[in-house]
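This document opens with one chain alone, in structure tokens, the form predicted on its own.
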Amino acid sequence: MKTKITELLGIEYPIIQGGMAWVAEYHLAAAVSEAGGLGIIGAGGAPASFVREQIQKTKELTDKPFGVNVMLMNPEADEIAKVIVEEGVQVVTTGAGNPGKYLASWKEAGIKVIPVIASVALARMMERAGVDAVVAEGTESGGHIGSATTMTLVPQVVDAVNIPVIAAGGIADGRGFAAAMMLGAEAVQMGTRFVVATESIVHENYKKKILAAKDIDSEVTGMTHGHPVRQIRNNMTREYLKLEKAGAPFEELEHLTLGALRKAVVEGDTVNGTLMAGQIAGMVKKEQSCAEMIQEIMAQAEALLK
């Protein structure tokens, strides 16, 4: 399927695999690019020297275009944004701030540049500092959420900007695939069903956990201090939501968050560790490869769109 986007990256279909911190690793990365999509390595809050070398790893799994997601927020974020333009990778997804410090080097480098937006108002300011294309994601995403759904914030960052349009948050099939269509996409970007591809590294347990979700059960911290998660439901939320409620501080809510993701992903705690999904978690039901997940999306849409 062509779109602005498959000939912007040069991709076979127009998905692209959300940079999720600890889950998007160099395993799932290149076996999306090797599927048609763009796989992408979540830098998260890792140290240059750990992205470079989940760069090196990529680039011997496959010899497709992929990316990297930078999380602006992340202390070493100016050696990571120096280490993507020396491996000659292709294309960076940002979040948690504006990239504009980094674009001219990136964009000398033939760096395509993708920030995940939540505004149209982030849209524009994007599009005027000259990045590639904006993924607009909706508030039903896993992780760090806006507050708009994707829904009405697609076809209002569409219509707001001139640069293509990658729809992110509640897809999963593709019905969810061919509906971005119509509001104006070009691309669909989508992390809770990759979670449980067979090529992904999480820990059975989590996987297990979204293969069982129902569509009550994910459940979002942090909107009292404005950081809102979205995640499935445990004992650590439980608490968390109990503290917020309680007016505790900031700080004693982050702590017991600190190294909850980890916990999850590598260690399979799924009891205090943060279980990060999409409410579309309800929707998976199967463990498949990345290149199946592809193919039965894409067939799926086109039958469509037809």
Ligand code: TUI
Second form
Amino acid sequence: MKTKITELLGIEYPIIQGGMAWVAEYHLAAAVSEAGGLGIIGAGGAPASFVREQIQKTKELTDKPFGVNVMLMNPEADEIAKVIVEEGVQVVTTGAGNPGKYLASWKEAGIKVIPVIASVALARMMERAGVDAVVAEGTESGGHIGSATTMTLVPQVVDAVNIPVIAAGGIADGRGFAAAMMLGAEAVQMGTRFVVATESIVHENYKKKILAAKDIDSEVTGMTHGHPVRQIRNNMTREYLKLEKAGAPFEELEHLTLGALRKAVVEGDTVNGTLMAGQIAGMVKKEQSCAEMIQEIMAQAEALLK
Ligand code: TUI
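What would the structure be for the form predicted in complex with this ligand, rather than the form predicted on its own?
Up next: the whole complex, starting with the chain shown before.
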């Protein structure tokens, strides 16, 4: 399927893998790119040296284009921005902030820059700053989120900008893909479904929680201090929300989340770990290879779009 995004990025299918912190490491990124989508390494909160290693390992596994996601709250974001240029990465996505200060150096290096945005205002600002496309991410997504739904955000962003728009949030099969195209998107970005991919290094316990999740099993923590994060309900979210309701200061809550995503992904702690996942987790029912997922989604979408 040809779209403005497959043309821009030189990929076969308009499916992009979300740059999920801890989860989106080189095995997953390489597998998605090899399957014809765009794999992305999620820099998350990692140091720049780790991101460089991840890029080099991805290059060993695939000759196809792949990207790096820069989580802009990372204290080493400046160094990571440089590593991306030095390593000749072809595509950058950004999250949790405004990437304005890095755009000039990335564009000069010929990198395709695609910020993840959660509002029309930021999409417009990014277009004026010269980015190549935007990911419009709805509140159905896992992790750090905005407040607009995918259904409302995508068409409003499509109307507001002339650059291609990639839809994210609540998409995990061919129906969601086709719906995104109807809203004017040129591609989709998926996270939650790829968390349970065979090639995903996420702990089995975490994968099982996604596979067992129902439609209303996620919770949003951190709403009161401006960093809302969607994750599967567990002891962690219950404790967090109790403290948040009681007016606990940001520092105390931050202490609680500190390292909790790593705990879930690496150690498989589903009780006190942060199980980031989108609302579509309720529909993700089987572990498959990235290639199987992409083929299945494309076949279903193509049949529907006909
Ligand atoms: O970034 C994401 N999702 C993420 S980042 C992440 S790591 C993390 N862990 C714990 C706490 C916080 C983060 C987990 N999931 N998605 C892209 C995204 N960006 N969603 C929303 C935004 C966003 C929000 C505000 C982008 C820009 C923005 O404002 C920018 C500004 O300064 O105006």
